[in-house]
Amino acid sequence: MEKSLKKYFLFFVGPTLIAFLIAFVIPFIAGIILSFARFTTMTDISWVGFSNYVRAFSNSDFVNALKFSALFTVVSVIIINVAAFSLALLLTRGIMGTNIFRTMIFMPNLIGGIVLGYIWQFIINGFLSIFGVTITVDAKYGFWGLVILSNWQFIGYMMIIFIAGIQNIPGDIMEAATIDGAGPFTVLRKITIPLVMPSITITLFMTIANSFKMFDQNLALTAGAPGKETAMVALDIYNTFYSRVGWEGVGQAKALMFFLVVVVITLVQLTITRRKEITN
């Protein structure tokens, strides 16, 4: 049996092996060499070292972009997992209509997030014209705009997560607490928060990457308005190749980067949080 498995393996395996090579390991390892050259097209690409990474970092947009980005993020992370957990321990307690709003609380999450970005501009900007402002205007605006939209959109999703997490804890445990005259807080700090550390893994790792890639929502909403203050980093990425001719390996230099900075970050984050992790 296990030699017939070894005979079929690459008929098994090899279409989606092929696959993964030509749509990811291919591309990726060509946007490594090029963030190393200067180019238009793909026939005409001409080496030019580190360069590209010194125009990038002396860019003053993509440091502007990489703080605003950092800003975001913390603040959504904290925002998003906080508001998600709380909802799950309230709509995990059997009361009336707790579908229903599982639902309306998940439903952002189906929209796509030029139509979320839209949308919220126009509520946005309907507040603030009753001060005679728009979301343009500062970039606090926008930002906030920005932290708003992205709650709005991801805490639902994170809410199942917590739930399904939660609904995991045998009442064993739970019950035995009760018995022993543990409180809700000693309850919530000593088992439902060690033994939902999986869940806690998983939600912070998502909104991180999610946090950090925000392109069409940011697209959307501002543009990057006013002048380049409210632009996270994919869409200055995006800016640097497509907007000015001569900067495409400064392009790709910034993404390189960009992609480096969010895998250390997740890793290090999946290292401590998966430390925390209890079996039950």
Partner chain sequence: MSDIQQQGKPLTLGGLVIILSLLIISLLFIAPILLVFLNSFKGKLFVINTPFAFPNDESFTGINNYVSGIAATGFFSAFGWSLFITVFSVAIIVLFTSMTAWYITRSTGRFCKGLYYAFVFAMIVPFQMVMFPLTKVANFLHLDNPLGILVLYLGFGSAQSVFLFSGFVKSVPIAVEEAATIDGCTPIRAYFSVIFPMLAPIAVTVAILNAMWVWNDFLLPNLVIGSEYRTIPVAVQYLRGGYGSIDWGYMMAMIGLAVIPIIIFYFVCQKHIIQGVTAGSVKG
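Just the form predicted alone so far, so send over the form predicted together with its partner chain.
Below you will find a single chain and nothing else.
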């Protein structure tokens, strides 16, 4: 089988591989190279060493964006996961209307980030107009606006993953625990949470990555205003590329550091939560 397959490599792997090279591998390598270069046209490149990196950090926008993204990620990851887990607990108890509730809570997730951003800009501004202000008056409003938006978008998705995890817990374990006289909180702490650790690993991974990489929602909700105070890292990188001529190398240096930060955060999180998973 193995031998006869070799001739078919191009047929089976070729199309995907070519597209993967064009869309990912070549741009990725070019991205690393460009972060060390300054260029006026694509063919006129001069090496500048680490100066793009120095320029990225000496400009306070990038540092602010990193801080803003980090704070936003911590807050929204905690709220999303706690809320999604609590809803999942309630919606796996065979309560009347469970399916309808799940359907409704999941729905916002299907709407794209740009559209979501404008929906919430309109609602939050509508609410703030009572006090005569708008979302772009103070970075605090933009921050909490983004938190509300991301909660609304991701709670349903994570809830679905938690529900699958909870339903995978063997019924006899629960039954045994109840017979042994374990109260609901003991069951939650000693059985449910340890046994849904694989789900927690995934929801944490997805919420951290989604929050940290958030772009569309940020662009549509505040576009970074006031000033650049509510610009997250992805938006700051975009602005560096597309609204400052001659800063492409700096944008790429920022992008490379962003990539490294994302890799480190997700790897650390995966190792920590994987270790807590029970293999059965």
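The term rigid core refers to the maximal set of C-alpha atoms that superpose within 1.5 Å between the two forms. Small disclaimer: the values here were computed from a predicted structure and weren't measured. Positions refer to the first chain, counted from 1.
In the core-superposed comparison between these two forms, the C-alpha atom of residue 16 has shifted by at least 2 angstroms.
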